[in-house]
Structures are given as C-alpha cells and as structure tokens.
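Presented below, as structure tokens, is a lone chain in the form predicted on its own.
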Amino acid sequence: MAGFADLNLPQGPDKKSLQSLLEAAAHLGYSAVALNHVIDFKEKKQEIVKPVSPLELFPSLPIVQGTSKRIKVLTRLTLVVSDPSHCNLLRSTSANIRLYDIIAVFPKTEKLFHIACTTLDVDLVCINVTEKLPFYFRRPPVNMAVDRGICFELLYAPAIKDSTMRRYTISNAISLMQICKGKNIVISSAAERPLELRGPYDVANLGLLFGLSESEAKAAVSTNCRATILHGETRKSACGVVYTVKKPRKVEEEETPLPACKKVKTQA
C-alpha cells in the first residue's frame, strides 16, 4: 500500500499552526500532506500567486511516526468556481498556476460540475458537504472523470464540527458512491486545528460509512491519494502524450515474388 495522505490542510496566515498541523500529521502516521490556498471569485477580485516553497515556512519538517523520513509537503491550489466565465483561468495557460503540485476546482452549479469532470484540466474536484447539494450527480461526467484519472475530494472535518454538516456529508457522500462505484475517491480533513485531524485507519473506518468498501476506504486515504498528486506530475510536465502504433503488413507486400536468381537457387 502507498503512504498515507491527506491532501487539504488549509494554508493560514500563522506559521505556528501550519506548524502544529504538520508535526500532528507526521505523528499520526501521514507521509504527505498538502498546503491548500483558496481562491473564491465571488468574494472579491483575487489574483493567483506564486506558491510558498514548503522551504521557507519550514526550516526543519517533522519525521513520520514509525519511519525515518520526513513529511513531504505540497502546495495545492483549490479555485471555487460559481460561473462559467470563472473557468477560463484554468483553460488559460497560466505560468502560476502551473507552479502548483495539485490543482482542484469547487464547482457550485451542476453545469460547472459537468464542465470540470468533462473539459477542466485539474486534478480533484472538491464535493460541497456543508450543505445540501443542488443538483444530483449525473453517471456520464463523473464516469469521465473517473477515466481521465480526476478523483472526487470529501471533507471529513465539517462533520466533526456540526451535526448538520455530519448528516449533509454522509448524504451526499453516498449520493456520489451510487453514481461513481466508490472509484476515484479521496477523503481528506480540511483540518484548521490538530484536534481535527483522525489518523488514517480512522478515516478508513469513516469511509465505511459514505458507501465505501474496505478496501476502497483505505485507498481514499492512500493509493489514491499518491494517484492525484502523480496526475498533478503529469499535468505540470507533459503537455501532450505521443505513441507509436505499429502498422500491420499488407498481404501483398508479404507474398512478393521471389528474384529470378533466388528461384533458380531455390529450384535447384
């Protein structure tokens, strides 16, 4: 099995807490973790920055319990988008953004849903579980993105918080599980403070409850973690993908007659 991941720690202003966050994550088992920077354009005008280098706001990174390596860092880049024209950043070339290990998009609408399961060249797309969904979830986009390797994100942290994000996420959690077949799902915290963070086989066991088998819950928490953060490898370094298919022989090229001389040497 892959290391263990969780793929949204949220990126505050305060190194201390990032800090504490990190060193309750490496205690709890996490071998990778990702810094997540939040753009919302409905709030107000944001431009995309450059990502911190992990380098700069953590001199020395925590050893993951039970081993001797230290915790991988990663920056991740989590765009909500609640019109169409919102979009166009990510079909966009842009030099920031590709700085980013992992791209994900928050869409509001099931337009925008479709839109960046079909089209969007992102890594995850994030699953609203603070509230109840406006929309069901469609089998062809999700199965789309399922097989260009885009994964589906859940937040387990909300419904540590409320009760009534607690039942809006299982709902709407086991509404995605009858469409996608517990495929491509991550199952991440969203943690502001170390208390809510769970280790990895406790959000395993919480996977159990949004539909997922056993061994789908496990892989949320750790070969499809390591999946998105290669697909991020893949979409910062290829921009294309060339193969060679071999052409097959025609008949006739295949039963050319022989030399005069050769049927000679072969008659005789």
The other form holds:
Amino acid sequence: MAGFADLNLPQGPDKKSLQSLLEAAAHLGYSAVALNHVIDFKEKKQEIVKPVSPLELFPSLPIVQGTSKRIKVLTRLTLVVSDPSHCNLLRSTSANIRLYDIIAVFPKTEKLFHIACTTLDVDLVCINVTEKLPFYFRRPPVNMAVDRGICFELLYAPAIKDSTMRRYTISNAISLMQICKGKNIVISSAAERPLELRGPYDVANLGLLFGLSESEAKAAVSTNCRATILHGETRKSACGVVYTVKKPRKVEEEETPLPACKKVKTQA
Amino acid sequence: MVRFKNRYVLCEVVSEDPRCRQCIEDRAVGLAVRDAIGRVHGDYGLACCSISFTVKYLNAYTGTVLLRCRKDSYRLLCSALPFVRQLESRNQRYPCFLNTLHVGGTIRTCQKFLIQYNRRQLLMLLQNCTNEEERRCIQKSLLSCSLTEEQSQSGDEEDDDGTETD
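Right, and the form predicted together with its partner chain of this protein, after the form predicted on its own?
Now the full complex is given, and it begins with the chain already shown.
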C-alpha cells in the first residue's frame, strides 16, 4: 500500500514555520512531503537556484504517525509559464534543474497546456484553481499526458480559505474530471500554516466533492503521488528503468526417472 | 430487521492554541460542523444531515469527538468536515481543524478503534518521556487499557496523564 504524500508545501524563508508544517504533516500521517519552490517569469528574470537539501534545513525529521519511519522530504520546482519562450529553460541542460526531485509546470494558456502535456519533460501539470479557466480542456492532450505518466494537480488550500475560490476549484476540477475520467489526479495542499493542512482521509473525501469515485479519490492521495515521485526519479537518473525479476525455475516432468546421481549432475 | 442505520464519525480536534481545549464543548463543535455543512452543501445538505445529527461523545483532554448521522447522508457530512476552520464558544474564537480518524457503523467499533489509537499515542509519548515518574505512569496506563464488558459512562479509553508533548 502506498503511503500518503502531500506534494505541495510552499517553501517560505522561515525555517521554524516549515518545521511546524512538517510536524503537523507527520502527525496527520503523511509519509512523504515535497517542498515547493515557485518560479514566476512575469516578474523580473529570476535565477534558478540549487535546491536546498532537506538534511541541512532539518536536522531531525519527525516520525510519521502510525509507522516507525521518518517522514521523507523531497524538493520540487514549479514554473509558472505564460509564454512559450519560458519553456526553453526546461529544454536547456542547466544543471540546477536536474537537481530537483519533482518538476511541475503551471500553464496559463491553451497552447502552453498542449505543449506541457505532449512534449515538455515534467512530472506534474498544475491546474489553476483560483480563477475561472481561460481555456477548455480538450481530450487529445489530456490523453497523451495520461499515456506519458504525467499527473494533474489540484490544490485545496484556497478552497478552505475562501468561498469564491471554492466555487472555482470545484468547477475547474469537475470539468477536468469529465475529460480525464479521474485518472492521474493528484490533490495537494498549498498550506502555508499548519492549520491549513488536512489529513489524508479528509483529502480523499474532498476528492469526492470534485467528482472522483471513492477508490479514485484515495488513489489521488497515495498511489498517484507515489507514481509521480517515481516518475521524477526516472527523469533524474536515466532514460528508462529496467526491472529484473527472477523467473521461477520450471520443473520439467520426465517420463523416465533419471537415477539420483545423474539428476544431481544435470541440475548443478 | 427494519431499523434506522447510522454512521458514527470519529474525529480529532487539532489546534495550535492550547486554550482551545477548554473551548471544546458539544454545542460548539455541533454548531461549527453544521455551519460548515451549510456553507458547502447549502440548505439541502444541512437539512439532510441534521436528521439524526448529534455529538455523541467528547473528550476535551485529547480532543476526540464522536459524531452521529444517518447512513444516507454521511458522505455529505464527511466531505464537509475539512471545511471546519474555527470553534466558537462564549464569544471566543479559536482556529482549529478536524482530522477524521474512523467511520463506523456502531459506537462499539469506534470505541475499539479509539482504544488502539490511544494506545499508539501513548507509545509515542513514551518515546518522548524524559522523567522516570512519567514513564512509569504511562506504562501502567498502557497495560491497563482494554475493552471491558461493563459499559461505563465515558467508555474505556485512556486520557493522557497530562503529559502532552504538543
């Protein structure tokens, strides 16, 4: 059973608040968490800095409630793109991008959504929940993204804070569900304070509001998150992954039973 | 057998402010949950969920709450619980949130789950213990928690020995 994961915790400059967020997440039962660093290109040109290793930030990680393991902390980068030229950053072989565990993109126009689903090398595509979508989802790019293993991400912290955001979240989520039939969805918080986090059972119930079935909603918090983390790992390491599995040796039945000494020789 | 089927939802009130504990009362929690259902599901949802809605059990020391509702409308209730943001009583507001632990069909199953959960919490507290005295207290209560046949008023769960390491 995949553990629960929350893939979007905004990384602020304050270390103590991050520590309290981590402790709240561990208390609620999340086994993996990703610290999110957002890059917005509308502002002046920003440099992509190297991700701060979690071991430096937190000397001791809290233990997840219900298991005896420590919580896993990953690093994540989100690029807010509103122009095709911003995507060049992803294609360039800049060393800093490769160091992040998960890469997400937040497209603002239909063309960019199409490019992100079909050609860009990312793990997550964020869906805007704070305003009415300027474009409708179409089936071909969504199906291609599902084939490539890219997940769509929905945030729930704006829905908890404000009532108009809640309406936008639910309408955008339901229009996405109608196209992708509930596959490859990841629900995560963008919680800035520990009070905005919710336990994994509650987040799965939120998925019911978004139009998912119960098994799909539970998968949105556990299995799809694990798939995204693995997708990021394969992107970091190589072009593909080869799994080797030991095949059980077939015992062939022989018609004439061999004497024992001969059998030992043939088996050795 | 024709009878009304209920669902019992076990939640935990989590808050940063330690004074919130004294504010946890059944009326305050019931109001907060009804308010959240009204905001999310509107008048229809509020009416559906309040057919057999009560707060059955409340433990202010650990923040455990047991809610009851009809089986037909428990989905409406569960999907509105993440939207509870604050508890209000006696003109004091404390920000908090509810963490759903277990949904069961009878009070007995919820009680069994709660005993296991509290035992795990006591084990975690035991790890963080510094004092030998506290250690002995916790070990004694760990060994003595069980589901006995007598139906005492508050059930057989443990409350913490006041050594909360929040």
